[in-house]
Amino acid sequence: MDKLTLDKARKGSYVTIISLPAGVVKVQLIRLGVTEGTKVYCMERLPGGTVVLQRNRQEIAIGYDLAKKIEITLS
């Protein structure tokens, strides 16, 4: 299976996070409830590549550069 990254997620699909980039960004995502193994819903793809995720009625916007570093699988 090819490695997929979050910037490739399609609007309206569920994805499971496989890995997050190390460092401060990982800590911030974990605080928002996005951890490895988490299943999230791709709500929107905004111009410029921003991906809007939904988890437990919380919406999280992730910029294109960060989305390219988050590995996923399709759920």
Contents of the next structure:
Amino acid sequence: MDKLTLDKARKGSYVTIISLPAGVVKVQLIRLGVTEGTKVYCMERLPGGTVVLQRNRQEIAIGYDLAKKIEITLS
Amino acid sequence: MKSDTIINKQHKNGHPHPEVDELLSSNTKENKVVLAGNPNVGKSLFFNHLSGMYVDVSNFPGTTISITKGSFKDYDIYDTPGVYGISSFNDEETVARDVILSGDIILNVVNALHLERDLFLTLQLIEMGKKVTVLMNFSDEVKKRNIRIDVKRLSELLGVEVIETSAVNKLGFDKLEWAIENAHEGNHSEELHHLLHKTLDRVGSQAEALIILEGDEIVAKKHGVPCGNADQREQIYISRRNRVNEIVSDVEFEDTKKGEFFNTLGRLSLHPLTGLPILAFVLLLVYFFIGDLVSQRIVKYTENTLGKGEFEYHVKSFVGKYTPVDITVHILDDNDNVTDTKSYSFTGGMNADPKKAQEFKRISAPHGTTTEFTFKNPFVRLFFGEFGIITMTITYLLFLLLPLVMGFYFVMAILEDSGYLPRLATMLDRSLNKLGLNGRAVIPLLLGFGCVTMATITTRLLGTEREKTIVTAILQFVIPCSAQLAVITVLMSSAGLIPTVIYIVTIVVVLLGLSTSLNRFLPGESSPLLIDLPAMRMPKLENIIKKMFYRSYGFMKEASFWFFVGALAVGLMELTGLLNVWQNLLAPVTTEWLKLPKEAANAFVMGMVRRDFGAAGLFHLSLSPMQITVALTTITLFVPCIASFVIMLKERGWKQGLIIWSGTWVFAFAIGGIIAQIFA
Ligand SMILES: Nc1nc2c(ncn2[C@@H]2O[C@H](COP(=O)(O)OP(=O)(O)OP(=O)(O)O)[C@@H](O)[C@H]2O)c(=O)[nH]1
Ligand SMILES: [Mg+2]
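Having displayed the form predicted alone, please output the structure of the form predicted together with its partner chain.
To see the whole picture, the full complex is given below, headed by that same chain.
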């Protein structure tokens, strides 16, 4: 399995979160339902690297600078 | 779910916490009810319903940013900013944390479509030992999407009452009193209790003990106990997250998903390829609505026919009965060209010469005439003259400004309520990164076109001080508020296309220059975008009308006072000759550098009070298109209105506030002058 960062995820693919950056952002992501090990759907990837994830009905937009720090594998 | 990990407050190996019980029971009258929940779940809607008061309701996370208190029967009800958890990572959370900690009863509003997200807070509230009832909102949308939720099971698992509600058909609204009365503590996990044990004995409140363990430094300091470290917090969080996921998979069943028009529209508005055309379409609609329908057709009728033709005409005719006045009546043809002019002079007021007065009434009464009154007495002029405090101010406020402002608030309300704004934020995220901001900044910036003061407060939803400073500066320097924009639209449409283009380009260049240099020179780093996107939906007409009405009312209430003050100041300055002194003082700047008539200096007196009054002061000067461009550029960049100045000082502190304020003086005159010098 290849390790990637989230900004490289392809639109329309499912990815599994491997690691989140430590600190406040991690806490916020856990609250929104994104933890290490969760599988999410990459609903949109905008030019420049902003990513929109979908988990169940929840849609979450993540900026490029943050997406770069989130490790994923394709699944 | 392993049920043996869940127990009730009376835990099995019961070690007593006497202080806790005492603290809880000492408060005999439990009447502090707090509405708590994630952002954008309908808390404010319930608050309005229960308290009969009004706070804003919009479809983007972070509408409410402060606490509002109301009352319902014997209870005090508190509306809070939405949070995803109790802690103090940002201003909203700190504010919400304090009320929730002190609340006796928590009405926890959750969005039934997003239980996985929302129950995280619910569990935290229950683990805090609060008396909770869950209001499961949005049950209308649940039905629409073929989702089934086992409410009874959910209530069992949580250990608190769960009520299904919907704001659309007012489902469950009649059970709210029952919900408050029946709030009780829920299930706690044994594991958590062991973790809490030590801190609880020292702090005496389960709620505070939990928050301390989760790393809230402020509360920890208050009690002088060490606060939990990042590992402890993560441990608690992960186990809570797992429990939420278990609960949700136990109670929620989904039948096949339905693709909805609004879902598709939401998805399309994210990507620039489809999102930019959508944005352009939205702006075009806004332009037709505000720029054409409201500011041309409607205002023409209200200002000329109602304001000047009816209101001013009658007031002035009445005053003219008692005081010397010269009157000119212009008779117009169908194309508003003057075909005939009649003049009357009443040296002793109209009452002294009833016959002539009769004749004047006959000539001026039918439509298709305009009437000019010139009063001889300067004090009468001060109040009833062409720029009279009573006549002009009321026409301006009620018949020009009010329809325009209502138009703007109407449009803003639709945008806010549709769920479009967070998606626009996402689409523009990368571009805003270059200005040291992230997509979220779109929300306060757009709100600024409604009211800069309100938008300045909304900067609280931004992640860092740095971003708040940049956005506040942009708001105060370049964003014209609805009132000002209204006046600008009217003036600009008389100036033509090229001046309009020059004006817009100048403002945009200043905006880009200002924010890129702030981004360069301010220390620190801005935060990346992290926003949850609410479902797109058809805005509710009732909500929109209500919001437009309340905002316009609030705006007029505040604006009217300051406008009278400003008009009185200018009027008195004119009467005493001070206006002349000020005009001469500024004359080198106004006439030489800006190449405007020296009376334009009046606009800068009014402009300090409210920006739109500044622009309004330009109405009566006959300016060339180029002069209009220069004047409007200067006025736009000029100091913000008094209200937003005061709010800025509060939000950003004295030092930064004053720097920004004086900066606007320098910028406004410098840039206005450059335009004047280049194009004149
Ligand atoms: N369809 C539907 N929409 C709802 C329901 N309840 C609330 N809304 C809409 O949800 C949006 C959010 O409502 P608010 O009352 O502003 O939510 P809030 O919890 O106060 O939000 P914040 O102040 O941002 O934390 C508004 O657009 C409401 O009209 C519901 O039961 N069904
Ligand atoms: Mg609210």
